[in-house]
Amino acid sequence: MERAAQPLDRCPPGRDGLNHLVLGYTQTGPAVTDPIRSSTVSTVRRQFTDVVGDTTGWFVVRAPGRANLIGEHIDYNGLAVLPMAIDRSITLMVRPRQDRTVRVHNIDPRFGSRTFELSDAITPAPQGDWGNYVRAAAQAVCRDHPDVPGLDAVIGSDLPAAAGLSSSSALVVASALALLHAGGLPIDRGGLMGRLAAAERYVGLRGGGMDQAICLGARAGTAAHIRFDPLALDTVGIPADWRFVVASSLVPARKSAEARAVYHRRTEECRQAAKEIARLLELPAATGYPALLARFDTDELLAVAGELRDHQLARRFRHVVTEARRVDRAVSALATKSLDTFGDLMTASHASLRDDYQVSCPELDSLVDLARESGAVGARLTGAGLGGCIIVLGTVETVPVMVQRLDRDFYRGRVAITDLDAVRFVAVPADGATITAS
């Protein structure tokens, strides 16, 4: 493992192109010229001279979404994960103003335009409004920065919303670069990875930090073993002939209020779990999963838990030991090259997140049924669930026949031919996010 660079003063250059089932891509980046990045970038472009007009002082600034390759729904619980940056982003267009306010505009017709006053306590827009992330950033950096100026800016992504891909972190992500690049202030990567990650609740979620910190720490070509308290990133190099294929079930992982609810319920049940636990072992309340961890093994702790009344805290507890165990394997699977283990491991933790954690959903356990018979070595529900999409690995060699299996049997008639690149693609590991000057 190669231990991650240290926090930059800037962000290095960014580079344009992505990858959809083009499989000769190296390990420093896309091989080809996307047009659907492409063309998010020109329609950025041509609507920031429609919109703001004067263009002096501008810089672009972008933001990946995220793989989760293994380690789902344990990061708030403290424990280590194992995703990757992929190569489709939230791409931000950004003038400085001169005064405090903040101007955006979305592409996307459906999402409109937002305006807003740089404070340290941004009154929030209604629940659900797509402004409150960029409100977020805002006010984290304010808190900070209390005389960073405002902006104007133009927002496009070809990351597909409400996901599972982190779209909205990197939207909070690039949103705090473009307030701290306008401001002409430093940027500390490492202490926006835990800035951003608190400063997201301001939508009214309680996530751990993973998301922030593969967006802003992660290394093309590489995966990114994350731990927390203290948070530390390691890379680890992804083998030139695996490949990542993200495919969307068509559910959207949105952030109802129901949904809301079960994630709030299952944060609450991973910590009633672990108190339980510790009362069974007699330890403190306080006890929390990474020191029952470091002190028991995997199979002792699941033992006692086979001992608590509530059988649903035991399901809960049973996914995030063993999902932390199969991170660790993970890991090491992924240093030596052992294809079909990180396959296998994989494909377990979606039977732990269908089964134990129950965040699963009918269309994604189809779409891993249909992977995994045409030929894949393993694949998982990534992002929260309930929606959203798979990562699925495979090679260069099975990954053709794999996606035709999923086009002809689960996107044919649900989905229009000239959309399949927006609904299942290669995900080329990519680099975090970047800020690149006029």
Ligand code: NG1
Second form
Amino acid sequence: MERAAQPLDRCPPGRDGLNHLVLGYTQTGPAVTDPIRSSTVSTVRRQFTDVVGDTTGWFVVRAPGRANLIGEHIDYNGLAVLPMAIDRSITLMVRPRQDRTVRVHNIDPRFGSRTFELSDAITPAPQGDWGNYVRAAAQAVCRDHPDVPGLDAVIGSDLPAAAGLSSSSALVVASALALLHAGGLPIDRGGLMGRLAAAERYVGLRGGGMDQAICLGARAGTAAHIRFDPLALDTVGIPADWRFVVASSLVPARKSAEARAVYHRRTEECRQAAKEIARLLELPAATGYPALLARFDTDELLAVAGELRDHQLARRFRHVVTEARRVDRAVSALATKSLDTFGDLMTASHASLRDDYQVSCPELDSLVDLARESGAVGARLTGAGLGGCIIVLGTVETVPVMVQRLDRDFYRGRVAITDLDAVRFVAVPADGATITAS
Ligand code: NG1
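Show the form predicted together with this ligand, please, because up to now only the form predicted alone has appeared in this conversation.
The complete assembly is shown below, putting the previous chain first.
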């Protein structure tokens, strides 16, 4: 296993904290040859000239989405996760302004344009408005750098929205990097991971820190073992013949009122369950999951959970502690290239999310079953669930057949053949966010 530098939130200010990414972080040169879909980039470039006019000093920020391989709904409990960034991303083409106005134009006509003024207390747009992700980043940057200038930006994305692939955090990260770079300010990736996780709560979701960390810290060809408190990231190489397929359930994973309420209810149930377990073990009420797992092994904790009167709390607790164990085992399986073990852990993770954590839905379950019946080594929902995507593990040899089967038995009649690439695709483990300067 390849070890990365040091706990990220202990890096001195001004240092990136990820040595492998400091090098070549800002590439100079006229060509925009990022590994993003060229059609999105060319539309962004075309509209940039039309919308912004004077393009002096332009630069491009690309921020990837992510697929979480394993470790679901445990980052907000302070427990380690194993995501990878994917080769689908949000692209911002940016020109710095002299004043404090931020003007962002989305090439997708469903989203349109947004304008606001920078300050350290930016009023949110109505809940659900996509511009709030840009505002969230801007407010956080302004709090650290009160004089940061505004910008004009055109945004394009080949990352499906509301798919559990973290397009929202990609937009937050891209916006923050754009503002910092436009202001000529230093970029401390390690520090930004935690800052932007906190900043994204501006939109009203009290989420964990996985998405911003992987978006900023990923390295191509690897997954990242991310730990919290203190934040630290180790990269683990993904074997060249493994293939991860992302497949959409076609059910939007929107952070609408109901999904948001479920997410918050689960975080509260986790807190309550840990408190009850601590009481049974005569530990301080505030003993969190990392401390419980440091003192007791998983089976001991499960035995204690068996004493809880509230069976629902016991099931939530069981998901959290068994998922933490699966992450540890998955990291070892990845490092030793144990394909079957890794796949079994993914499938067990899905069962736990479906039965104990209750964040799956019939479409996600059908997709997982279909994938497994057609030769997948493992499959699970990825992201917050209640819709969105599954992630499937296969090999170079097995993936084509598996994808054909999903097309025939799940997508036929629901998705036009020409749109299939947008809903199911091989996800290539990609680098974290980049800036390409003019
Ligand atoms: P998505 O899939 O982007 O909704 C959310 C949280 C993660 C994590 C997962 C569940 C945010 C920005 N994202 O991800 O931190 O808790 O759910 O594992 O809060």
